[in-house]
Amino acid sequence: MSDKPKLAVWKFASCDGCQLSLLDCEDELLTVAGEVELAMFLEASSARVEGPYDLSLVEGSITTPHDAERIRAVREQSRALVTIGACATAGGIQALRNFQDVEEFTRAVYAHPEYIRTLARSTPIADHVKVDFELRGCPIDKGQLLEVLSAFLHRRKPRIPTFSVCVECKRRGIVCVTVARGEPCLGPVTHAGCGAICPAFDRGCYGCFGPAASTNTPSLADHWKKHLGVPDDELGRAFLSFNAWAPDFRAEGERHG
């Protein structure tokens, strides 16, 4: 029997992209595998080891009654639970359903909607159980994921930045796309982690990593509207995307709804 810490990776409503970020670690994955026992990771192996688990990584949002029961069972088996990605931390792109009538959707899509068992809302994991740490992104950054794994293995707090994408732009010497080109950009209110990929290619940030620790979304939205001429419907769509159910983005999206 292995004396290594048991790592479990769980999937709920999601696209699997954040789980793939762990597999994308490539060379580092061998080191991770040497330090932990991969007790549950169906994306990589059908092997299952019984809990309890020292650390559970959870991808995906809660969208069905079965999901709500299962996440409670996962929490009971996990000494520490970390949510990974926009779906698990903010409801994901599927949280767009939260602003509409889900029953109307099921009637329109399914021939027998009476067989569908779904919740009215897609919600983050923290709405249902205690979460020890949230790692943001759509998908998450593999470097940040490795930092979280290392931190929990060594029983310390993860060193994940809480500042905005704008800081990443400054560090990389990227010219501000809003100031220089009049391009709408969510960078000032978005959590760092992507390395400012979009601004590096002269595109405004799409907010994949959700709200930064300290945001002023009303000020940014008003600037877009007043100085960049962005209409209300486009403002609403900008905030209601990958992290639609994150409180700061949700409030601003609804304000321009």
The other form holds:
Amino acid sequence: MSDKPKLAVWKFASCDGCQLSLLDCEDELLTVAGEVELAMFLEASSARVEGPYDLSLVEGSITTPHDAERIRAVREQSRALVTIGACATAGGIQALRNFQDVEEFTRAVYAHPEYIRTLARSTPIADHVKVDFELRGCPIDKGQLLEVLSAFLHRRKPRIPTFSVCVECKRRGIVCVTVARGEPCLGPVTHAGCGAICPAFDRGCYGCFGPAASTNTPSLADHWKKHLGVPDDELGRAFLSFNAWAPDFRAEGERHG
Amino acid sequence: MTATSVLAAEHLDRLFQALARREYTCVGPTVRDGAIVYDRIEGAADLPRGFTDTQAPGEYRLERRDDDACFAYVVGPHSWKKYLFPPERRLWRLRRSDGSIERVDADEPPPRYAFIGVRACEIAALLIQDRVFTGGPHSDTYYGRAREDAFVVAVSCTESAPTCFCSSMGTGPAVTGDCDLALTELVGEQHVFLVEAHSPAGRELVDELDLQPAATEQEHAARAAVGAAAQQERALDPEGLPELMGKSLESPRWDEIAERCLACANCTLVCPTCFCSDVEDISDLTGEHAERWRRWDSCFNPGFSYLHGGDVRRATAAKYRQWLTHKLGTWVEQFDTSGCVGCGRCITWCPVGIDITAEVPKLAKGEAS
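The structure above corresponds to the form predicted on its own; please give the structure of the form predicted together with its partner chain next.
First the chain shown before, then all remaining chains and molecules of the complex.
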């Protein structure tokens, strides 16, 4: 019986990319394994240690009645629960169903739609249970994941800034793709955390970390339309992607949908 | 009176060689990612020769010129503060050992920089940041050392962007001192730089270059070119700005600006005088190592005005008001100078093109009505 904190990783409706970020830690993985007991992490090992768990990382959104039950069981067994990624924090790309009729999809896709038990909406974990911390991204940034793990291990606040991607661009000295090239970029309204990857590779941010703490999406959309010549349907699609169900992006997307 | 000498464009590398002999790290303008940025440069070949920029609110474009001018652009997204007040700097590292905590690094001296192509408005910004970082009783040692060691090769502007308003702020476009060397570039029949030394180190370097004195016509041509750059579309009347800011605290204009402002922080980060930073302590997974970092912050960032219980300034209108009233108003009380040098970066690099030279007169009008 280990006296190390017990870490569990749970998957709901998702692509596994965020939990793979933990395996992707490579250099730090042995340190992680040295500091916590990987009690439940099916991507890494089929061994399961019974709860309760000191820290649960939850990936994925709630899309079925079964998962809506299961997340409550996870919460009951977890001292701290941290959601990781756009699916868990905002409903993910699959929340595009929320704007359509899911039953119509099931009839079109499945030979026997009567076997399908699915919810009309894909929703974030925080809509169902209390969440202690939300880590954004599609996928999450592994450096930020390590920071959250360090913070929870040492009972301190995670150092995860909620300002815009622009701050990361400017600190890195990246030339603004919107101002210098007229490229639409969601950076000014998007939550930092990726290190401004897309602008560093010469393209606009597509908002995979969801809305920043402070957003003025109507002003940005207005500028795209009037000065960058972005048509309305493209504007709608820009906001309705990985974080379509995040309230600020959803509202802006619906204004142009 | 400073004697003016002439350096032919084809001999510009002699200047870089002289700086290299003095073991300076040259940083200056170069073309990267569709803009003229400040970066390491080794010689004249790295300069933005034959390029210029066009600027408007929220818009910057790199353009080709039909000559070989090296400094015929204005200012870009970077400013010299990134070298003196780096965007991210580790202040120290600690290690826990045998129940005690020890510091495991030593203060590293900053590089000895030679800044190439510093504009008049940027010299004004350096003088402002000198007061901010080294003027009080608690001097920033890194800034102080880097600044003291820096060799400043300034360039008088012979072009203005529509976003420039240094003439009205009294900060440019002519370089009149506070540097080591001041250049004025002349293109035409002859491509030359008129060189003035403004410090003993500058004079010593000019002597080593063994230059000819400038002809009277060349000096006239230089004055005319810089004079042309002084004709600017935009202006801000610095007279009475602190009073106007003080009187405008309840103006409805702040809410109008907030309808457009993204609170993204770009204006503050491109501003050559904005100096706010955040200090963050981090520990690693094992809890055996800790580091303290200083990073650029902004009055537009969430958490910037955090006091017990939450942010004091939550609304974008309150954040913008804080920025502008400090920059143009309370800065004078605090540092005995305006915080604005009229470089126009906040206008160009605002992703929605908010223009302070348009907003200030609206505040003044609002007050009158």
